[in-house]
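Encoded as structure tokens, the following chain is the form predicted alone, with no partner shown.
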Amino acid sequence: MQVQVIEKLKAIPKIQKYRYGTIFLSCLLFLGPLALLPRLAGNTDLCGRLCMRRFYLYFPGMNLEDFFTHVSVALIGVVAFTTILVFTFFFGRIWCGFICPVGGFAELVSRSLNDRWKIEFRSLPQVQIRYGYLATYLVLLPALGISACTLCNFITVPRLVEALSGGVTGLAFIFSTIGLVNLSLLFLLGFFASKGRAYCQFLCPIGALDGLVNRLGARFGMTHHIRVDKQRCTGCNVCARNCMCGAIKMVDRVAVVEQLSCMSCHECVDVCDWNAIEWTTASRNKVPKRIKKGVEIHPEPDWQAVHFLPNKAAVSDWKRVNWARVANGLIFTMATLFVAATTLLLK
């Protein structure tokens, strides 16, 4: 059995066992009992001045004022998740992939448990699912008076982890009737959920922003992100069944990474026998040079980050339609028009 383990172990790609190391750093800097890095500025979890779900949220008649006034109360949280964007932009998702310690811990626990164990989310749509909860969470939730801490993996893994150390304030939590939904989702889309990352890719409100700034960063040549020559692809599909947000599908036999649901782990890297997909910029040789006579020479990858539909003119229009941004865009309209409502009956 130990030589099994150890076995499995080795054969773990470098990035990942990197990975793995530094998301159980993560923990113990930001978890209990240690939760280091929290005590730093006072608190014992990520809530208080470190939260970064709340302060973005829109309230019935709320003003810039207002805005300011919980930027300032969570300002430590502000400066971290500004922080978090910036390096998604031209990193892609690093605080996700490699550093957050609540989907990281959930991940953890997840790839310790026997796969037969484990629910498949992955094929779920994943994109309709997470921004039209967004839009819940942003608007409609804290306009029924819903507090943004009731469905929180932030509140929930900190205070498990302390009641896991004899904490009394954790058990407390755990044991009353949020504690026992939230740790309940905890288990269904973290623990026993295929690769433990369910709950980030459909709940995470800073996974889903996050998200959004890793595609608009995507578009650019000079930032590094998960990218496929498409000429090396194989359409072998052994980097879609192993990527852990189900961030790949096969169009035309061909790799495509939606950058809305990619977490930038490597792990869709390490398993390509072709290096066909890579987290790299873009191509920069554009332009072809003069070579010596004789002298064999392969072109440079085409590396690409975002997935275009080629030729719309061939294709009919009933199948030209987006019905994804269809639906995110049904979802934005509504919640756009709630924010107006509510702000013109409350003046």
Second form
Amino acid sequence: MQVQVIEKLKAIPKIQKYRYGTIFLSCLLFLGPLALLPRLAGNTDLCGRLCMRRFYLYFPGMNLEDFFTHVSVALIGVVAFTTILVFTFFFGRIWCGFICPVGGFAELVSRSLNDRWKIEFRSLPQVQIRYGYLATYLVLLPALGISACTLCNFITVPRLVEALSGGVTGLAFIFSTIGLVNLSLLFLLGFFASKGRAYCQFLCPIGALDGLVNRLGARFGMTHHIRVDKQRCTGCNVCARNCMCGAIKMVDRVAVVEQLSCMSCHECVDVCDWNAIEWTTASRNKVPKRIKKGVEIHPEPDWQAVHFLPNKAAVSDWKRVNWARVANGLIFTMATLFVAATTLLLK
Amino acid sequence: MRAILLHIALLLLGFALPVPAAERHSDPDGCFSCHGLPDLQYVDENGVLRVATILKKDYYGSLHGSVPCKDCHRKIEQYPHKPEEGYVDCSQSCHVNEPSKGKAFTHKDVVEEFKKSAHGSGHAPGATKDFHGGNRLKEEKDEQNPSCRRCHSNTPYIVAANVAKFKEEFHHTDVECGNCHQGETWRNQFSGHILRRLSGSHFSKTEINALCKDCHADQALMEKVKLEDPKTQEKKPADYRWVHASDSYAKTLHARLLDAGAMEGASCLDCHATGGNRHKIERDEQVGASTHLDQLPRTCGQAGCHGYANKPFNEGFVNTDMHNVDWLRFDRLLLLLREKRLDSTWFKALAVLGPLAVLLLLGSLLWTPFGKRKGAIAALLGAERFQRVIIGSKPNKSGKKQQGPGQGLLTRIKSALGGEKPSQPAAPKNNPAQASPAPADPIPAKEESQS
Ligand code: SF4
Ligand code: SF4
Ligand code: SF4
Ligand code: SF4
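Next up, the form predicted together with its partner chain. The previous block was the form predicted alone.
Shown next: the complete complex, the earlier chain at its head.
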């Protein structure tokens, strides 16, 4: 068994080791009995003024003043969230991939467990589930009176870590009905999800909004995002297998990155033997950063940020409907209609 | 006993940080001739040591510094007097003129409001009959409801936290406003009296909550409380939810904000006594109570809080459970069962999700040392789908989506338990669209390239 563990550790690409390191470090800084960074703001958890999950909730008939009240309550969270989004626009989802102690903790635990007793969530229609839930979370749950705090990963993980170190607040939270439901969800969607990021991919509103910005940013050539050189990709699918977010899908034997899901964790870059996938700008004439096995690869790559495109068959064959797109459209339309209707009605 | 001591401590604390004040009345009844002596103490019939010393300096700096003793302690006629004669009726009017209006001052309004509140009447046996609002010394033994003194001690005229701000504002009114508004009247009425109120409230939100929690967080005490049914007048012990109201509040964001020092959170009184009527705490069932169903939109929609709560479509929001017992610790399971708490949606969710989580946990713990590891290791659930959707293995020529290999969860679990490789799946009988057989090994080795 020991040999296997060592082998497993050895197989981790070098940059990924750094990434695990930064996550571990931020777990120390953000979570647990120390909670050093939150303490700077007078908090022991990531709630209240640090909350990044609540201030954008939509309540029927709310006006700008109400919004600013929400913002002022969670001011530190708003500033942090804005910073994250700006960073994401230019550099990809560095917060989610390298820093976030909430998603990171689940990932680290999941990666240290065996791969057999896991659930593979990555191939589910992620975008539809995530944004369907996001729309529900933003416009429906508030009106229904379901508090954002009841299904919150940003309270569950910090409290769990606190409980593990014997903290009273954490224990009291974990051993409540709501706490146990949250813990079960963390088990099912975190620890025992393949690669541990299912909670991030489905239920985290921060990640969902961050994903939108990531995709927007990837449309600009000067920003750093995970991009694929279609000419170079051999279709070996190693990247897709390793991507913890299920962001890479093989389409016509070319790796295609779904920017809504990608967390710029760089694992795909590390495992691709063909330099076909990079965290880079789209500019041309760039010397490849890494030359594998002493071979420099020509021609110069033409990096593109690729998204999931409608199926070719779906375009040519009118009988086949691209249900994924229909679902996206429905989610967007319903949410917009709800907001528009309530705003107009309650004017 | 402890509570009594606590009161004394509170009382003393109240005197501990006074604003030094000049002599504000001449002690017409000569009370200070005894009570001004240091170490004036006696032991009451309960064996509690009581301090009867009133320091002049502290008294003059207190809220009631300008009120002569006998304005409140009216029953004391002669020396020596019994302790009970010190009782105070706060609804009496004192002889001091309230500076801003110039009328004799009284707390009568407050006492009337309090009498009608949940604390003054309603479920309180006997509280209405001879409620005088004053300083019952033995209240925690005989009475369910609090008297004025349970929450109010004779605190400094300006609480320590507000002194700096008050001084600054006082200086401003003296210098700037004082150009035109001159004389003692202005100083007394506006600069002194009104400004004191403008410079900040006497109790902060956390202090208010501390007052409520002084009783309501004491579960043993709360379990003894008997609530009167408004219709049948029947007195029953309060239910689980009521007893733990302070606990469940502590889990809300309102409380957590206050705990972290963010004053945006709502205190107990912010919802239970709205509109400046700080003593009008009523039960939810009471029509007109701020927490009554009909009033909730107004209560939640107070200025600076949830402005949208008044608008339609927010009925769900205003009914959000602010004392949700599902946040409470699980350790009182029997009590939970008795209170039929199993109806809760959270319980049902837990009944489904909990066992699943435990199953995975146990399986994973057992598999790590005992499981067999031949070939590639695939996840328990969803590995085929991953293969098909993400990797796109074996699409058939028409480009149609390949149907699932039909390997059910049961097969997977069996094979996982047995540590065997999954067998060649049988094609589902009622699935005519199955075009090609599934690959024998659904998980190609890591390095294998797609052919
Ligand atoms: S529990 Fe979650 S949603 Fe609620 S304040 Fe904390 S971080 Fe925000
Ligand atoms: S998606 Fe949410 S929980 Fe996951 S890493 Fe990002 S912010 Fe953290
Ligand atoms: S690992 Fe590289 S070559 Fe292989 S599919 Fe991914 S991008 Fe293409
Ligand atoms: S696409 Fe690459 S960088 Fe993005 S999440 Fe997947 S492995 Fe990480």
